[in-house]
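This document starts with one chain, in the form predicted on its own, laid out as C-alpha cells.
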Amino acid sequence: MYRIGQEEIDAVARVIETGALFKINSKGQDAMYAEEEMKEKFGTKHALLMTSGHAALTSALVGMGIGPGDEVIVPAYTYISSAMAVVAAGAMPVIVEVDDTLTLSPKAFEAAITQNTKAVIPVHIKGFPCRMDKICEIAKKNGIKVLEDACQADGGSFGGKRLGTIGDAGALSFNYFKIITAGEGGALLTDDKALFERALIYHDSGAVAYFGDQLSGVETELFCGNEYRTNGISAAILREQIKKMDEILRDLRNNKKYIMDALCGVCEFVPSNDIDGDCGTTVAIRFDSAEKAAEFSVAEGISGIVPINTGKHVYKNWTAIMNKRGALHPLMDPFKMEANRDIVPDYREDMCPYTLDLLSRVVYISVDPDWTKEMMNEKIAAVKKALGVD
C-alpha cells in the first residue's frame, strides 16, 4: 500500500451511511462502478471484481475450460497462488524456469509444452513485465490459452499495453501489499465473452442468479461454483485507488529511474523486458555470487531483500504443491484423479537450478513513490558504500 487517505475514508463513510454494503444494491453500486472504471482504465470489454487475485486466477482458468487432464505451465518464481489456482481448477501445474529478467522463460515454456498443455500463466512478478510478445506467439502457435498473473503489477504495461490485458485473460490483486489496495480484493480482465460468463457464474454461483440482473445477456448455463463475491466497502476504496494508480506508477518509475541512473556503471541491474512499462516498485541488483548478494543485502542503509529467501514465492517452498496434496479429501485431489494419472509432474527441489541460482544472487531494493531526492540520494550513497565505490 502506497497512498491511502481522506478520499478512501470518505468513500467508506459514504457506503456505511447509505447502508449499501452488499455488492448488489440500488444506492451506491460501488462494485458495479468499480468494474466499469476498470474496463475504461485497462481497456477491456469485461472486468469482474472479486475477493482476491487467487480468486481471479482460479475463475479465469475455469472460464477457459481448464480442468482434469490438462497441464498449465507456471514459472518457478511466483507466489504459490499461481500454482494453487491451477490445482483448484483440477489441472496439473507444470513448473518451469525463469530467465534473466526473473520472469517466465519463453524457451522453458516452449520446451515444456505437451499435448496436454492447455494454458500458461506468465507472472509479472514485482511489477517486472514478462516477454508477452514471444509468450503469446508460442501460445498461439500451440493453441494454448494465456492467463496473465498481474497481481503484483497493477497498471504496468508491455509494449504500451496494460499488463493483464495482453493474453486471453488477466488477474489483478488489491491486497494490502499491492500497488493499489482495497485491503483485500482482486479482479479478472478479459475481452472473451464466454470466458467472462463462465467466470461470472463460477465466482459467485450461489448468488449471481439471485441478486440483481447479473445474468442479463448471459448465455452460459448455470453450474455450481464458488463464492468470491466482493462488497461495497472494498469496492468504494478501490474506486479511489484506481484514480491514484497512474500517479503512483509515475512517481515509482521516476524514483526508480533516478536511482538506477545514479548507479549506472556501479552495479549490474537485472534486465527488463520493458523498462518503461515496469511498475517501478523495485530496483533489482544482480551479483556474481550468493555470498556477495547476502552480504550486500544486510549492509548499512540497504534493507535489501534476497528473493531466494521470500518463502512461498519460490517453488521449492510450495509445500502443498511439492508434496502433491491438492485437497483434503483424496477423491477431490487433482493429484490423485484418474484423469491426471499420466501427467502428474515429478516435482523435485532441484528441478529449476537456474531459477534458484539467480534468486540467490539478486538483491531487491524497494522503491517508494513518496521518496524525496534527499532520501534517494541517501539510498544511493548507501549502495555505493556497500559496494566499496566512492
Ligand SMILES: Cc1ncc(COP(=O)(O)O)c(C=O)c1O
Second form
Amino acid sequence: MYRIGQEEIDAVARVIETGALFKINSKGQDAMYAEEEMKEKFGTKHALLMTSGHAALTSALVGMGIGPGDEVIVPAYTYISSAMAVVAAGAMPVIVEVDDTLTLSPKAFEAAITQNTKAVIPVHIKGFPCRMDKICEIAKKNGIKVLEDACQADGGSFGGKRLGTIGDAGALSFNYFKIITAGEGGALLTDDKALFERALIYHDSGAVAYFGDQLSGVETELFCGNEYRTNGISAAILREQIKKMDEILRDLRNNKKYIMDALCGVCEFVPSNDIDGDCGTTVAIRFDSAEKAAEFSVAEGISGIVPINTGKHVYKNWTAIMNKRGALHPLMDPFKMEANRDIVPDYREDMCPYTLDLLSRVVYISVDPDWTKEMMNEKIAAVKKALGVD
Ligand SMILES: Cc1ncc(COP(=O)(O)O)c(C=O)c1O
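Go ahead and give the structure of the form predicted together with the named molecule, now that the form predicted on its own is out.
What follows is the entire complex, opening with the chain shown before.
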C-alpha cells in the first residue's frame, strides 16, 4: 500500500451513506464506474473487477477454455497463485526457468512447448516487465494463449503498452501489498469478447443472471462457476486508487532512477526488459555469490530482501503443487484426473537451477514513492558503505 487517505475515506463514507454496498444496485454504481474507468485507463474493451488477482487469473484461464488435458507454462519465480490458478482450471502447470531479468525466459518457454500447451503465464514480478514481444511471438507461432500476470505490476508497461493488455488477457491484483489497493481485489482485462463472457459467468455464477442486465448481449450459455463478485466499498476505494496510480508510478520510477543513477558503476543491477515501463517498486542488485548477497542484505541501513527467502514466491516452496495435491477430493484433483494422466509433470526441487541460483544472488531494496531526497541519499550512502566504496 502506498497512498491511501481522505479521498478513500470519503468514498467509503459515501457508499455506506447511500447503502450501495452490493456490486449492482439502483443507488450507486461504483463497480460499474470502476470497470469503465479501468477500461479507459488500460485501453481494453473489457475490464471485470473481482475479489482477487487469483480470481482474475482463474477466470481468465476458464475464459480461454483451458481445462483438464492442457498444459500451462508458468515461471519458477512467481507467487504460488499463478500456478494454483492453473490447477483451479483443471490443467497442469509446467514450471520453467526465468532469465537474467527475473522474468519468464522466452527460451525456456519455447523449449517447454508440447502439443498439449494451451497457455503461458508471463509474470511481471516486482513490476519488472516480461519480454512481451518475444513471448507473444512464440505464443502466436504455436497457437498458445497469453495470460499476463500483472498482479505485482498494476499500471506498468512494456513497449509503451500497459502490462496486462498485451497478451490475450491480463490479471491485476489490488491486495494490500500492491501498487494500488482496495485491501483485497483484482481485475481481468481483455479485448476478447468470448473470453470476457465466460469469465463474467464464471466469476459470478450465482448473481450474474439475476441482478441488473449483465447478460444483455452475452451469447455464452450459462454454466456453473464460482463466486468472486466485487462490492461497492472495494470498487469505490479502487476508483480513487486508479486516479492516483500514474502519480504513484511516476514517483516510484523517479526515486528508483535517482538511486540507480547514484549507484551507477558501484554495483551490478538486474537488467530490465523495459526500464521505462518498469514499475519502480524495487532496485534489484545482483552479486556474484549467495554469500555476498546475504551479507549485503543485512548490512546497516540496507533492509534488503533476498528473493530466494520470499517463501511461496519460489517454486520449490509451492508445497501443494510440488506434492501434487490439487484438491481435497481425489476425484476433483487435476493431478489425478484421467485427462491429465500422461501430462502430470515431474516436479523436482532442483528442476530450475538457474532460477534458484539467481534468486539467491540478488538483493532487493524496496522503493517508496514518498521518499525524500535526504532519505534516498541515506540509502545510497548505506549501499556504498556496505559495498566498501565511498
Ligand atoms: C504474482 C502474483 N500473482 C497472483 C497474485 C494473487 O493476487 P491476490 O492476492 O489478489 O489473489 C499475487 C498476489 O500476491 C501475485 O503476487
